[in-house]
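Only one chain comes next, encoded as structure tokens, the form predicted on its own.
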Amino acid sequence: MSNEMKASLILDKDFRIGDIDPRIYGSFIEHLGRAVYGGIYEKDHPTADDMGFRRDVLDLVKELNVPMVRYPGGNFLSGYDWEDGVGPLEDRPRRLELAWKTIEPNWIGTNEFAEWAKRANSEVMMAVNLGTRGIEAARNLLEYCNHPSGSKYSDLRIKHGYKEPHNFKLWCLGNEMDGHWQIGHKTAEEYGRLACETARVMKMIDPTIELVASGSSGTWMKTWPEWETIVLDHIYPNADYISMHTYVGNPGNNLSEYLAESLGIDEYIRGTISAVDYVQAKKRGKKQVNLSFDEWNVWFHSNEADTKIEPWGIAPPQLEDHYNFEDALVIGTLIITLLKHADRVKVACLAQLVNVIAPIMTKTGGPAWKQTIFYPFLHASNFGRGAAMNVQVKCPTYKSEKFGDVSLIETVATMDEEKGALTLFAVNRSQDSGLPMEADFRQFPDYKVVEHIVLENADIKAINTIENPNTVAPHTNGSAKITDGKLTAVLPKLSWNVIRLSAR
């Protein structure tokens, strides 16, 4: 490691990446363990509405301020008949829940969470499933969602009491497909044909949306990133996006390994975009097809306890991941690396919302509270808009033995025009001190410091519980400050920091 402890930094106006893309503060909500049942959902609740959704999620979700969630799956969706899910509840059948080996009892389905969507200020993610259905399901399924009325499905959705068109625009074309875990689970070349035909009929119906087809799983996938390319051989006409899924962890205990995954994120996405520039070019193709990063987050804590649960029960506890504080730092740095491919990730999901490796946490009839990754989600969401900027960065490195050289500082910089507003996100690695920081904003001269939000805490397995939801939580106690066109701090070691700008 360098023995020059401190950081340089240069932001300047033209080293601009991209426009973000709001839906990259995306979430996702399953028919998983607690998610819907327990999570959204529990009509005896305390703060229950009038549908039975529970106000202390929504407030919770609203102060994320997530613009859209991805429905209804996941592994779910590709055993699933959308048709279970609509209509009077005392009609809906009860299933076996193949994926997860739960009993579906269908309380909540399409119309319903359209509703809780609207409840949340968000946007629906629709999916399709192409596992165990296919092109006339999905048919069907968007011209029940979205066709006015004057047809089969159009009009059903009004007698089950949904006069308008709900108008999901951005649609997923199955999940997962290369997995052999995913029920109908397919080669490249039967998902590629089955995708572009399904795509070609949906928008034969509603030329407006915009569709996301099924990428590979996962780097560590033998398919990937082959698969891409062969898929979007087939369906680059109708395609607009292409799914990438990636959840980290620390099962050995190594956090200096555990701080750089971000780079493994990174790379996945420079990868995914050559695959998927290759067939732009093959095809001499005028259309960019951009990334939908519909899954991602930490994910190991519960896999043990998940293989305890007995099957066949309604809604248990499964993949309640309890986050610490080291948890967060690695959830800032993917946020961060994110932001740095705004030009070609346009869609985001933290993998889930709620209950199931989720920032949000509840007790069933008791209270919500935030987990630790909460926050730098929270302030992501809501200080990150506009542009993405790229930050130059010299500072010292660690040595990684997966990824080598390891900054100490990630970070990366926003800039809402129209606000006035610029925020620069970082994230120091430094296991050791704090890490004096010094960045020239010689070209922003009239932009004054508004807060300097820092995530820390001493224990970095410290988590928040129902007893004690405030052991890990920001404060606004920051050094940022400018001098003569030098924006100066000391980022504490191993924190999350948010330094918000404003025009003066």
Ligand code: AHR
The other form holds:
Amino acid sequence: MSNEMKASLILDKDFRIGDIDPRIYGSFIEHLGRAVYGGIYEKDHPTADDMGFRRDVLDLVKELNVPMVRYPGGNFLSGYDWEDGVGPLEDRPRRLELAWKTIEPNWIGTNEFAEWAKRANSEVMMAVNLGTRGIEAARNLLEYCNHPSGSKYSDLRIKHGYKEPHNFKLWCLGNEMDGHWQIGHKTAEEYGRLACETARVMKMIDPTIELVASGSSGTWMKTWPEWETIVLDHIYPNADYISMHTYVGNPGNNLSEYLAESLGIDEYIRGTISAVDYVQAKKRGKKQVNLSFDEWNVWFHSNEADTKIEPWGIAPPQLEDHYNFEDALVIGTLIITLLKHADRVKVACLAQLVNVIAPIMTKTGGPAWKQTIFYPFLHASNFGRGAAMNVQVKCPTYKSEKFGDVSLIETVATMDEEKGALTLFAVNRSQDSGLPMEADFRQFPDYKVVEHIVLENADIKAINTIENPNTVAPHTNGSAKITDGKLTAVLPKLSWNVIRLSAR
Ligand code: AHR
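The form predicted together with the ligand is what I want next, because the block you gave corresponds to the form predicted on its own; please supply it.
Next comes the full complex, this chain leading.
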């Protein structure tokens, strides 16, 4: 540990990073485990609506304010025939789902999910299968979803009861195509060519769509970041984003190291930006390709339990991580890191949304509740809008074996000048003590503290359960106040803080 135990911050409009694309608060629903069946959909549930969607889950999703949800996978995507999930229910096949070794009953497909998303106030981030399929299936699916009428697949959609096109605007070109676990995985050359030709055809059908090329499945893939440069070499004119995926965990139970994982995410983002910009420079291109961090979360708790699940069941409880308080802190640091790159990370999806590595848990036939990680996402999604601002920080550091010097505070600010809103997000990583902080916020002289939300807990391993759903929950008794023109507060040890200021 170095330096005096206090933090000095400067908030200044000149430290503006960029506008926050609301889609940075996206999430993800895959046909996996109980995400769809028993998660968003359960036709016999007491809260089920006319289409069988759980209203209790919809209410929690709306509270999270998720502007966009990625669908239908994930690894599931690479073996999926979209035609199985449309048309009369009685004609839909049951399929061996090879990615997760289950039976897919196809009770929910493209049209039902589009309807669910509407009810959740979300857009759909759609995906085409480039594992077992290719240009033709992608062409037909896009025509089915976005073309108004008067063609084979648009008329088929109308016949299926959906007169208006879905008009999905953002599409993924496959999923994790670099991964050996992926059905139909490819070399960068193979994928780059296929994605390029698929993208060309898709933009012929609907030039208003945006496309996400499949990037590396993480920095741990030996092919990162060369994969990005090879793929973009092919698809640069037609790709708007390149995808990034990362899951972190604490299997070794080392809190200091775990709390520093966001530094790895920062390196991953910076490295991917370099690769993408290198291709732009090489091509003398004018267009900037941005980042779609469309899978990020903590994932490790459920790994052992999953190995005991019998194959070929319908919606078994797979990847059901029960998150504790320390996971919520890590999620806070990851959100802050994404915001610190708001100029280039335009899309991000917390993976996933319900039951499967998710902020929302349900009991089939029973209630739904908020996991610990629900809260940092909730606060950022609701209060972290407008533009992101770097915060200049002077504070003590600690040494991490993996990441070197780690600041005790991880922080970023957001401002929405039209609404007169300024929000400071901060995680105190200190395991020993609260950290007094003083912030010079010189360009916001009329701003007053609205509230100081704190998520803290004496037990870092505390979780929310069906019996005790509020063990880990935020309070608004934080100590932020304005003294002599400075914003001061004590950030409790191991805490997530949201200090909201307003000009009104
Ligand atoms: O989100 C769970 C899985 O993680 C996804 O299906 C896959 O894309 C990733 O490996």
